[in-house]
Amino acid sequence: MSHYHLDRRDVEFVLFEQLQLEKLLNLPKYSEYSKEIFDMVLGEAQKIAMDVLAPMNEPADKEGCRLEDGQVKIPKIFHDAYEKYKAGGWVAPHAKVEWGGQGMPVSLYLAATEFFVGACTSFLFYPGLTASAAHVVELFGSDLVKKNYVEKMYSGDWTGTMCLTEAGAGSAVGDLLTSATPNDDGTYNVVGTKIFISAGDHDMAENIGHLVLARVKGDPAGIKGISLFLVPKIWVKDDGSLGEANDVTIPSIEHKMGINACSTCVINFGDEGKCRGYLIGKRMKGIVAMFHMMNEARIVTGAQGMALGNAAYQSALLYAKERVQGTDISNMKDADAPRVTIDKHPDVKRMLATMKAYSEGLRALILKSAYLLDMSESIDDPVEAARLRGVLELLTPICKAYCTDKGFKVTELAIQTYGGYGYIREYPVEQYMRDVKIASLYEGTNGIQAMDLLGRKLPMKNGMVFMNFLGVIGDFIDANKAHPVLGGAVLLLEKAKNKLGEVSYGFAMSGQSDPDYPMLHAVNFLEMMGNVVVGHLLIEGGIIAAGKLPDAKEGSSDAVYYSNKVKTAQFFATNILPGNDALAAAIVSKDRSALEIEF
């Protein structure tokens, strides 16, 4: 029996009531879709998540992966599920129809992805990385490579990976040692070792296309000299048929804290000098091509944090409503008082409210970001499309870092809600915590995301992308200060937004003369901005819900849902947004002790 529970009602609220996804139907790109199709997609996604994926989560975690005679064996239960997942067109439903996809909005795809990731995180690495790798090949590959690989990968018949990390080149990608030598036929011989490669090998598909960062011998050191190559496990002939093994070997796999059913591999390329690959994109422009995949992966990684946090919250909520422990606080001195479920205790209510606020706020952030991508790629106005892309770039490091940090926080609170039972494997929340922790580490650690936000994203277009974004939130604040229910929350959002602006201005003034100090506080700044962004989305959702309450039948599920939505926004504004004051105080303190300690 699966322990997994999902919150389809809130997903539908964000998609259809807050983002108004049906606006996409007015654009030519999505004109063949309808609200009914959107509903059907969510229904089918829920069905496969609950019936196919969720029952695998616990047994696959226990079985894990193993290496036998150089071949990785993944949990047997995954094989049949993968065939069903492929048959449903779930590997890349957002891909273009011409390459075998369905042209689905990314926002709808990510809503479905929440269901899948929450149901069985380890499984999703195999199709998820495949779709992202195939998109890079579609964008940057030669005509021959695209013809032979893209549709095979989007269908899931072949899978794909992203191979960046080496033992001496993790976050510092430019230090990599993997090399490539050009051949007369236009291919390259690739030699090197990559580590920590998710879904790096398995026995579920007949071929795997590895996207490998390497340096062509003689090209400059550092990031500027890196190129990107597609290196198949099995060589593919020009006619598209499979040829011989391509000198890609697996010397070992990692045994990890979580995501145990995802094969995390060490991969050797060219041990015998016979590993060939295709150049993807232009030589010495590998980072440009790879960043397309990484930016997509960072939003999906944020979705991993959001999905597992939500799964943990739903599990803890159900447990708290069933677990009888102690008496009501008002009767605590009466030994004969009736016992109550723990959701009646104030401290448990605090934990549940915190989990609910983060869970719903993270969902709104991820789906809002996906919606920005959908709109930017669909509208005819190039100026507005560029503006939307700028906002998406600004939000990407927040999606990745804030959602994974807070997703982990929610799993921690879920375990705390369970008490001692949460720490044992009889219940699912300890696995959710183990499976989500990796999300703050890969695709660029969260510290790197914070430095990217502060060092690259804030200065975009001389800071105008950031300032215009704050201006949009300011317009929302001005329009809603007098709201009869959430006006006070809006004023708290204004205070937090203003603090964020003040701190960013201070960084801009001092950054060049003292670059170490802003980076010392980059993580604090990202949290401040994440709080403002999520606070804005929760309060916006709360105002929408407040407007729906008068028409909801008293006592109905809609009335309860909308009322709780309003209260969740109030809770976040009152209990979490004021934390920006403390973060700002640390930033403006000018205290350099952390930089001066001799470790």
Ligand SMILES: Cc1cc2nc3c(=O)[nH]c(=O)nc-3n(C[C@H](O)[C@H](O)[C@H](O)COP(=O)(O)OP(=O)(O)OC[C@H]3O[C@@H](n4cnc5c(N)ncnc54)[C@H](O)[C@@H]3O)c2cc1C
Contents of the next structure:
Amino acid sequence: MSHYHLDRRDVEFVLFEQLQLEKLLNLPKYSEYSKEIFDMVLGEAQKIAMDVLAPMNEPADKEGCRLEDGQVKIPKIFHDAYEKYKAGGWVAPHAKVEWGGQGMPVSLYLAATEFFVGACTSFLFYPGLTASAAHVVELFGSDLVKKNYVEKMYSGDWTGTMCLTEAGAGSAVGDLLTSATPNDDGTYNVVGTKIFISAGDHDMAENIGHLVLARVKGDPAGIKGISLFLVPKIWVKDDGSLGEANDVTIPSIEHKMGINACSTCVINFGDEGKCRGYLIGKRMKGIVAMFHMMNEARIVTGAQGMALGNAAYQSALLYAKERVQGTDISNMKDADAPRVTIDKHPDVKRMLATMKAYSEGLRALILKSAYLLDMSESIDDPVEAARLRGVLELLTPICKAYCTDKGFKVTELAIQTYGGYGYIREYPVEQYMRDVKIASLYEGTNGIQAMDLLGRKLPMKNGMVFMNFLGVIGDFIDANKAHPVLGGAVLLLEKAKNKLGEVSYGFAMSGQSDPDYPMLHAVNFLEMMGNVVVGHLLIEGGIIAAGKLPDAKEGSSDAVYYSNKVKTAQFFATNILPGNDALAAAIVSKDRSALEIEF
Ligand SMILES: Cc1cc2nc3c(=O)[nH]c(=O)nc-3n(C[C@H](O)[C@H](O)[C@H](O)COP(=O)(O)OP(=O)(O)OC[C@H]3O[C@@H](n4cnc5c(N)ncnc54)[C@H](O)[C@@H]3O)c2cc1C
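Please supply the corresponding structure for the form predicted in complex with the ligand (the preceding block corresponds to the form predicted alone).
In what comes next, the whole complex appears, and the chain from above leads the way.
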């Protein structure tokens, strides 16, 4: 029996009642889909998550990975599950039909991914990275490479990785030392060592396509000189059949805090000088191609934070409804008073409400972002498509950093809700916390995301993308200020949004004269913006729910769900959004103490 519980009702609310996913059905790209198919997909995803993936989570975490004679062994139970996952078409259902995918909307795929990641995070690295790597090959590979790799990877027969990090080049990718030299046959000889490579080796598929960042000898230093290569574990002949092992070896694997069943490898390319790879995209434009993968991966990483936060919240909620401890506060002095379950205590209610608000808000943010991607890639209107892409770019660092930081916070609150039992391995929440922590570190640390938001995303189109985005929230505020139930929450959103605008204006005005100060506060700024974005989505959801409440049968599960949705929005607006005042006060203070302390 697994510990995993998912919240399909809220997933369906966000997809169908808030985002109105059925709108996609009017677009030619999704003409083969229907609401019934959407429902069936969610049902199948739930089934595979509960029946196949969730039971592996705990045993696979305990078993972990090991290196035997240069070959990484992952938990045996993953092998059978991987075959079922592949057979269900889950590796890349969002890939194009011509490449073996099902052309599924990314928003639906990410809703399913929440179930899969919540059920067994470590497992998801193998197919998840494969789909992203295959997409880069599809977009940037030569015809030969595409013919030989894309379908094999999208089907999951071969897996994929993303190899950026080196011992001396983590956040500063441009400092990498891995090199490439052109061969006469058009391939490149690749030499170097990458570290921390997720799903870097395993015994579950017959080949692995590594996407490796390297510098062709003689090309300029830094990011601008970097190229991208596809380096297979087993060389693939031009006719598509497997050839000899490439010169790719695994000297060691990492022993980690979490995601123990995902192999994290050191990979040596070209120890014997015989490692061959294909250039992917243009020479010295490797970072452009890799960023394509990373932008996708950043939203998926945000989904990891969201999914594990949600899993932890569901566990804590069930536990709190069963765990009996103490009496009701009004009976505290009566030794014979009836004992109550802990969900009756106000402080536990505070923790549950906080977890619920973040969990549902993060879900809405991830699914909304995926919906923006779906729309931007399928509508005819190029101007509107560009606008949607701009919003998505603006939101990407928030998806990544806010969802993973808050997802971690939710797992921590879940442990707190359990009390001492939360710290004990018998219960699932300590694993959720260990498994989610990595998400704030890879795909660009959350500090780097905040710098990206402030330094690159805010100035996009001279600040117009950000200003238009605030304008959309402003329109929502104007339209809903007088809402009979959530009007007060809308006013709190207005205050938080105005603070965000003021602070961003201050950053813009301070110009280039003092680059340290804005970066000192980039994380605070990202938090402010995350609060506004999630607050907006929760209040929007609350207003939709308030509108449906009168038609819901009294006492029905729908009535309870909608009523709770309204109160959750109210809770976030009252308890979280005022935090923007404190964050803004720190930002505008001009206090430089952190910069001046001698560490
Ligand atoms: C389990 C695991 C799996 C991973 N999977 C992969 C993978 O599949 N592929 C891959 O290529 N890599 C992978 N990584 C590597 C990961 O992406 C890096 O660890 C990450 O990019 C940070 O690099 P670093 O560890 O060298 O930290 P550093 O770059 O040394 O950063 C340390 C701290 O300094 C901060 N910092 C660094 N530079 C700056 C700056 N300019 N301004 C402000 N702050 C800064 C960082 O935010 C961080 O807080 C993985 C790592 C782990 C632990």
